[in-house]
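One chain comes next, on its own, written out as C-alpha cells in the form predicted alone.
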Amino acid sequence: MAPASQPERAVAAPKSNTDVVLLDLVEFVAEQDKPSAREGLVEIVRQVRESGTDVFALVDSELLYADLHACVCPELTGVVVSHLESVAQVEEADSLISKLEDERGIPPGTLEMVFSLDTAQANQDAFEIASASRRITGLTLGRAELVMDLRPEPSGEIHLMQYLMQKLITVAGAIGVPAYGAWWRTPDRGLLATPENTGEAALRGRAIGFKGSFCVLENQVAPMNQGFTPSAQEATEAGKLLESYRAAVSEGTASIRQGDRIIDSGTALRARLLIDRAAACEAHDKAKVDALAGRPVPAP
C-alpha cells in the first residue's frame, strides 16, 4: 500500500516484488492533501502499470464520487472500497464505476471491487454486502475502524477478531472469492511489523484460509510473499501424498493410513490444490520478473 499523495513511493513500489500496488486515498493521506492527491492519481496509475504490476486504488465509500472520478482509467485493475455498510452503497459504487467505464472507454464490467468490512454493521451484513455486485473479487477486514466498534481486549487484540476472520473466510468461500488478511498478533497491526513478524502473520493467515494480505512497508513484501507461497518442501510432500492416495485408489482402497494420518479424498484434494497454488505462484513470480525486465509476458 502506498499513499496516493506520495507518487515517488507508489512508482517505486513494484521494485519490491509486490503482486499489486494499492494506491491509498483513505488511510495515509491527510484530509487537506486529498484534493491534490486525486489530481495526479491517473498518471500514477499509468506509471505503475507500465511495470506490469496490477494497480488498485483504496477509495472511501463516503467520498465515492470524488475518489472514483480521480482514479478510474483503462490502466486501473480495480478498487478496494472502505467503509461499506450497506447493499445500497455497493450498488451506488457499482453503478458509478459502470458509468465511468462507459465514459472513459473501458470495457463494461472490467474493473474489480474488493470490499473492506470496517465496522460491526458491515460484518453483520457481510454476505448480503458481498453478494450485491458481480464485480467483487475479494473481501478483507478494516482493523483500525473495528477497534472503535468492538474495543480491544486487555491483551491489545480486537475483541472477536478471530471470529471475524473466520466469518470473513466463510463468506468469501460461499460467494467464491478470496479473503485477504494476515493473522497479526499484538503489538503488531501490520503497519510497523518487523519482517519476521510479518512472515509469521502471513503463515498463520494462510493456515486459516486467507489467500494474501496488504502490507505497508517495503521490507514486509518479501516475507508476506514467502508466507503465502507454499514452499518447495510442502509441494514435494503434497506430491508424495497424492501419489500414495492414487496408488491406493487404483488398488480399490478409498483411504490409507500414514502414521497417525488418514489420507482420503478430501486430503488428496487439499494436496492437489496446494500443488496447483505452488505452480501458479511460481509462474506468477516469473511473470513479475519478466515484466520488470521489460520482457514480453504471456497472456494468462
Given for the second form:
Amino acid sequence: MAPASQPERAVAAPKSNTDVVLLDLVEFVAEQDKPSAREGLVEIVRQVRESGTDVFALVDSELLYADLHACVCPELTGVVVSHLESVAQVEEADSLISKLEDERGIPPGTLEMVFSLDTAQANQDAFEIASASRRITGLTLGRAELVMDLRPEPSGEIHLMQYLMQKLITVAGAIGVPAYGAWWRTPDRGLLATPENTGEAALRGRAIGFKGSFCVLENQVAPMNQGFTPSAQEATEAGKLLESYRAAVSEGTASIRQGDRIIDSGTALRARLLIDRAAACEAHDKAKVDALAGRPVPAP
Amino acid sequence: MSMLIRRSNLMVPVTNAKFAAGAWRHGADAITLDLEDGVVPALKAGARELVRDAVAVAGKGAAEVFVRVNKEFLVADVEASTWPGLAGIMLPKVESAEDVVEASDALTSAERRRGIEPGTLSLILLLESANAVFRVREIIAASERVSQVGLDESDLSASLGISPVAEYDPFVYARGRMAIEATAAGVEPIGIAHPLGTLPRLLSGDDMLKVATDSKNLGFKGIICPHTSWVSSVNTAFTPTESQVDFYTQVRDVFAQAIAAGTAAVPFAGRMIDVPVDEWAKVVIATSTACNLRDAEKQTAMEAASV
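Mind pulling up the form predicted in complex with the partner chain next to the form predicted alone we just looked at?
Below is the entire complex, every chain and molecule, led by the chain shown above.
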C-alpha cells in the first residue's frame, strides 16, 4: 500500500519486489488531501505499471464516484473497495466501473474488484455480497478489527478475528476467489509490524488459507512474500512424498505409511498443489525481476 | 427411536484383501469399505466385484457396513454395493442438495431391485469444499436418509490450497458451522480434532484417547478411522465413563428429590443441578446404556464368528 498523496513512494514501490502496488485513497490520505491525490492518480498508475507490477487502487465505497473517476485507466488492474456493506453498493461499483471502462477504452469486464468486508454487516452478508459481481477476484477483511472495534486478549490474539478470517476464507473458497490477509497479533500490523512479525503473520495466514496480504512498509514485503511462498524444504519434502505415493499407487496401494504418518490421496494432492504453487511463485518472481530490468515478460 | 451409536467407523480399501477380511475383528461400530480414494484408478472396476462378499465378511462382528462410493461412478458403485447386510453408503465430495437427492434416488432404486426394505439404507456425507461447508444446511436437509455428516479435511485443505501445520487449526469455523447445522437438523456431525483431520497419524493409546475426547467435546458423535489402532480409543472416548454415569445417576436422584421438595435448582457436589443438567444426565445415562448394548451385541457376534 502506498498513499496516493505521496507519488514518490508509490512510484518507487515496485522496487520492494511487491506483487501488487495498491494506491491508497482511503486509509493513509487525510480528508483534505484527497482531492489533490485524486488529480494526479492516473499518471501514478501509469508510471507504476511501467515497472510491470499489477496496480490496484484502494477506493472508498462511500466516495465511489470521485475515487473511481480518479483511478480508472487502461493501466489499472483493479480496485479494492473498502467498507462494502451491501449488494447494492457492489452493483453500484460494478455499474460505474463498466461505464468508465466504456468511456476510457478499456475492454469491458476486465477491471478487477477485491472486496474489503470490514463491517459486521458485510461479514454477515459476505456470501451474497461476494456473489454480486463477476469482477470479484478476491476478498479481505481490511481493517475489520478497527472498524468493528474488536479488542485484543492479553495474549495479543483478537479472539473474534479467527472466526472472521476462517469464515472469509470459506466464503472466498465457495465463490472460487482467493482470500487476502495475514494472522496478525496486536500490537503488530501496519506501521508497527516488524519484518519478523510480518513473516510470522504471513506463515500463520498461509496455514489457514490466505493467499497473500497487505504491507504498508517496504521492509514488510520480503517477509510477506516469503511467508506466503512454500519454502524450498517444503517443496523438496512434497516431491519426495509424491514420489513415494506414486510408487505405491503403481503397485496398487492408495494409502501408505511414512513413520507414524498416514499418507493418502488427499495428502498427495496437497503435495502436488504445493509444488505447483512453489513453481508459480518462482516464475512470478522471475517475471518481476525481468520487468524491473526492462526485459520482455511472457504473458501469464 | 433408538439412539444411533456409531462412534468408530473403520475405513478399509475393499481391494486390500487382508484388511477387508480382518476389519470385523477390531470392534468398530461401523466399517466402511472404500471404493473411492483408497482404491487406485486401475483397480476401480475390479473392486466393485469384491464388494458383495466383503459386505458379508465385514458384518461378521455386527458392525454396520457402509461402502464409500465414487461420486462420478455413483450408479455403478451403488449397484455393486447394495446387498443384504449393507447399512448404507458414504457419499464423498458432496457439493449440493442435488448430489444427495441423486444418491438417495440411486439407493431407492437399488433397494427395490434387491428386495431391501425401502428407505432403510443410510447416507453418510463427506464435505470436501468450501462451497459444501457453506451450503451444509441445504445439503443435510436434502434426504431423510442422511444419518451423519463430516468434513474430509484432507481434501478440504487441498481444495482451499492450504498446507496445514499442527500449530494452526484452519477449520475452526468449518467444523463449528457443520456441527451446529447438523445437530440442529438431527443429523450426527462426525470428525476429529486438529491436527489429525489433515495430518493423520498413528498415536499411542493415551494420545489417541485424548484426541478422540477432544473431538467428542467439539460436538462430534464419531470418527472415521483410517487405521485399526484408532478404533478402541475412539469407542472409549465416545462412551460415558462409569464415574460419569454414577455422577449423573445421583444427579437424577437429587434433582427428583428437589422437585418433590418444591424447587428446581439445587446444589450438589459443587454444581448447581437444574433442568438442563437433569436433561443432560438423561442423555449421558441413555448413551451409556446404548453403548453398552452395542458393545455387547458386537462382542456376541465377534465371539460367534471366531468359533
